[in-house]
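Presented as structure tokens, the chain that follows is alone, the form predicted on its own.
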Amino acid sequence: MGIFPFGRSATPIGLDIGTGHFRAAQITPGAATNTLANYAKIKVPVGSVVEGEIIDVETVSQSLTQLWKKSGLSGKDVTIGIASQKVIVRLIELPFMEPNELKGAIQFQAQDYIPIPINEAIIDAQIVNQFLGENDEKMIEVLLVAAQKDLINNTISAVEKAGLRPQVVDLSAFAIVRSLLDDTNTFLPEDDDTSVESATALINIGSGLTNIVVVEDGMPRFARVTPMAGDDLNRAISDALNVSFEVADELKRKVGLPKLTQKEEENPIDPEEGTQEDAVRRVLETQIAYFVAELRRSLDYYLTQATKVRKVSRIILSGNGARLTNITDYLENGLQSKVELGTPLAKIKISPKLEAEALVSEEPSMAIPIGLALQGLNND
């Protein structure tokens, strides 16, 4: 499902336009296994993309041009990911209709479910389930996605100015599901089992945004974006230690969170006391506590809306922020769910032209571009 489909390419490139980096993955189809033919990233000038929204179209366009030149990416057709609080995802129930009737009907129905005026939104919808309602009336469950036009238009403009050809604009949340879970390309329920009591959450921690998506019966049923992400940790370290943002980022990666078994039960010491590494750890512990609380609020909200599910039993973590030392232990402890690192490279081969060992540390950040490239392969 793409918000804004344009066409189809045999070997589309998944393009993740993030706050800190742009990442591109090109996948070629195979009879048994797809192959990662190329992968590249480039650092983004600060302020050109803010909370998932392109602010400086010209700068983004120039950066994309540089990315293509330095990487040797062989195609111009791209599937673009978006993640922003200007995108609304809703599961709604409507009287039964055929898929070919939904497109016209949803334009009249959508305003009841989204806070964006219809004339300012781009809307897409897909039937994901059929069921019998009260009085045995046939009903459909529809996954509704609405995005503000200015968000989409700025994205398309920047990509086209770089000489690229947009094929689909897809939600980054859907791309994460596609690359990290099995049998989710169509987002349809795997079966009619109504006894499901738990769900899987996928959390992608980027620089400027965190994507949260909950999957039930193989289908995304909840998606939310929060601006609390990796850059918040950098800013907190920068403020506490009076160092630059770049130095704070280096310290975050070098020091990381302490092991939970090493945490002191006494009151935290002032960050200015002890070594610099001690101060970094304490700042990170404080910020991760805020982050866990934010995640818990989102997951609790999902559970209040769920009809079959009583808990989120499994969490798959991805994104650049997933590389923070010991973060999985903190999330597992705070959310009371099993937490594991996502492996988007597990189900695809890596071209001999790429350095497989060099991609290992980058793998958590590859979930979105790989998922977008997979969407392009299946776009029809």
Ligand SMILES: Nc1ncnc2c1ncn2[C@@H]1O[C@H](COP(=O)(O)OP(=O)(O)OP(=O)(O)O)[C@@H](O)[C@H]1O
Given for the second form:
Amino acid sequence: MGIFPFGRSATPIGLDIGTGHFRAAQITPGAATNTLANYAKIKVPVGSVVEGEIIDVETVSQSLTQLWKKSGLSGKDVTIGIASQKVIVRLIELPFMEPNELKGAIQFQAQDYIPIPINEAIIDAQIVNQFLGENDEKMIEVLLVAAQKDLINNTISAVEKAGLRPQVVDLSAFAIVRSLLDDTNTFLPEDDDTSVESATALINIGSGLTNIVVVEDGMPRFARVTPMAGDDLNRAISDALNVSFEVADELKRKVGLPKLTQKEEENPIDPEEGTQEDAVRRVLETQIAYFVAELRRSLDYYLTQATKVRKVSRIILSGNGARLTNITDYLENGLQSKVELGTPLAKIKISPKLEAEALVSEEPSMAIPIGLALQGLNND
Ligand SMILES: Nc1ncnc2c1ncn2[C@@H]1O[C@H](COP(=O)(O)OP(=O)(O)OP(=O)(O)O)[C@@H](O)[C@H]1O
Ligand SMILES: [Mg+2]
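Show the other one: the form predicted in complex with this ligand, since we just had the form predicted on its own.
Up next: the whole complex, starting with the chain shown before.
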């Protein structure tokens, strides 16, 4: 599902405008496999994008111009990803209508469900399910997406100022679904044909934002963004150990979380004494407990709304924040789900022109740009 379409280009470039990096991925379709034809990233000047919102349009557009220059990206048509707490995603029930009727009807119906005045919002909707209501009337479940016009317009201005042509604005959450799930792994064990029992959550941990999306039967049904992400760990280490943010970042990557089993038995961490590495581990453990609690709140909220699903049985992680040593064990333990690392490159050939080795080490962070690039290829 791509939202807010403006035009259509055969193979637009997926452009992930994040808080830490801008990333662009270009995919060329093939009969059997798609090929990653180009890929590039650039660091975002600090403060120019905050919690997914472009604060400094000029600086962002300059960075995008630089990104295109340094990478030799050939196209100008882009599918842009947005992730912000200001984008509202709701699952609603409406009387049955055809998909082509929904686009018009939703403009009149959406106000009941969103806190933004309808004339200040850009609305999109997609049918995710059909069912029979109490009186056997046909009903649809609709995923409603509403974004403040200012948020979208700012993003579009920055992109256009860099000489690019926005084709589609999509939610980063939907891009993650596209790049990490496919027909072979969206369908989980079901009771019977009509009752799905468990869902998959996809969690992308970036620098300044974490995207959470829950998928049932291949369809996203819940999406939320939280500002709790990888850089919070750096700030906590920096405060506790009195080191710079950069040193904290290095320590985080080097030390990581202690092994869960080692924690109590083999390798007790003294709360008072110990090496600098012990101190880093302690801070990380505390922070991850907050992070797990934040994720649990989101997943619990999703479950209170879910009708058939009782459990999120599987979690797929992405984003470089997911590279924290042992994080999968902590999430598995804290959320009681099977946790794995997503592989957005699994089904994509890397063009021989690109440095495959460097790309593979970056794989977790490629879920969003690749998913955005795939949007242009799928006719969804
Ligand atoms: N090996 C590692 N161990 C732990 N954390 C890591 C590792 N490598 C990178 N990170 C962390 O991952 C985060 C960056 O992730 P990513 O590159 O996916 O985010 P981004 O796209 O720049 O930001 P955002 O998605 O918020 O816009 C940073 O907090 C960084 O410290
Ligand atoms: Mg990111």
